[in-house]
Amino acid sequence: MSGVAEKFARLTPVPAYQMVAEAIEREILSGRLRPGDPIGTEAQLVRQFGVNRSTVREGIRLLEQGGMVQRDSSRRLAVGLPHYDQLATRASRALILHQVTFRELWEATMALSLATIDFAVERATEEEIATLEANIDATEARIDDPAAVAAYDSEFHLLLEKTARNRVLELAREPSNMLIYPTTHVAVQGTEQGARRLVEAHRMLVQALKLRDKELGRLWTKRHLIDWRKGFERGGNDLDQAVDLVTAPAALA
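Can I get the structure for only this chain, the form predicted on its own?
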């Protein structure tokens, strides 16, 4: 048997504090523990898990970092709401580490954006529409600054996602959203036409909200994203190249 190639890596024992954190997280994600519910004192958790206090404290620290657990004014432990920005940052890192390509990013963005505009058309309020229009005016005022245009574009789409009022959809989009800013910067850099087409698309998307016209919204969503893809290619980039650390430094900020 000595000549048989090894197929399996050695098992690495999971630290006890990580097992504590995962056990509590499973109860939260299952819905058996909900935001605001107490999870017990450190002493109670020590007894339940049969570990020492330092192990419990380290497990709780992991959960606090992600917002799964929080302490109230009396330092009692309770279920919290996850820090979605931190979770998305980790997911964005995973996208980069898996070397996802611009084509994959574009295809996913197209699918999610079409769902977003459908709900936004149904649900946008006058106040939300006014906020989107203010964003467009601010973008137009900085039309010669590619970095500013890309930043306002990111803000516009975040605002649009808010109008859709679907938290699952919003969270699904968030990791890839962090990769869109730098690629949009690439797409509009060196050409004023690209920035002006971006502004035109944003205005037409807002017009679709005002008219409650899903077809118009979907039409301009597609045009907007096709322009993004063309601008990326126009910069000499391959659609099948990885959205890596060079192209997307902001994703790891």
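Right, the form predicted on its own is done, so what does the form predicted in complex with the DNA look like?
If you are looking for partners or other molecules, they are not here, because only the chain is given.
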């Protein structure tokens, strides 16, 4: 509210360690350095950038955590290909910090799951269907163990995403997946029927893939998620409560 217009932008001198990180990142994004390529040793970087080793190391740490650089077996640095769960972990944690509600999570998962099943129905191969069925069988074998059921459920949906063959969608889903599927063990714990309904839904989803029937897939995706919500609420949870580490403890690891 200072009556005068802002004439000067804020000066923000960039620390050297950030410049180091950005310089390396530029090389990677431009394609001159490709995943797997070794970045030089710290001593080399010191010479190239003309800064101290401590500074170089701080710059490297900036990139390390995002997966842009990795340490291979011998701790040597190489360009990394950031994997989804790595990014998704960050995103999940951000969602927790932003105190998003389970309702938001559920709504988004619904929308994304419907898109996933559409593509999966279009593109599923025999092989993928077999893998999914194997997962369902495994789930059934341990149907009395809520934790195991939740783990297999998580895997099932991961496989389904691979079947949809869209990596952008996959990345978009991952954060909410990480928060919602681990709560399945709560959702199926309440009722004896919970786990069986889950398995039935999975079977019908695979059936939809076989028949290439999108409507069937969408129908059971909805039922499946509505079941999750009911179980979640039956477990004494409120859909409008914020996601936290207690209820969705998967974002640790």
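For the two forms, the rigid core is made up of the largest set of C-alpha atoms that agree within 1.5 Å on superposition. Every value quoted in this text rests on a predicted model; they were computed, and no experiment measured them. Numbering follows the first chain given and starts at 1.
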Given a superposition on the rigid core, I'd like a yes or no on whether residue 237 shifts its C-alpha by 2 Å or more between these two forms.
no
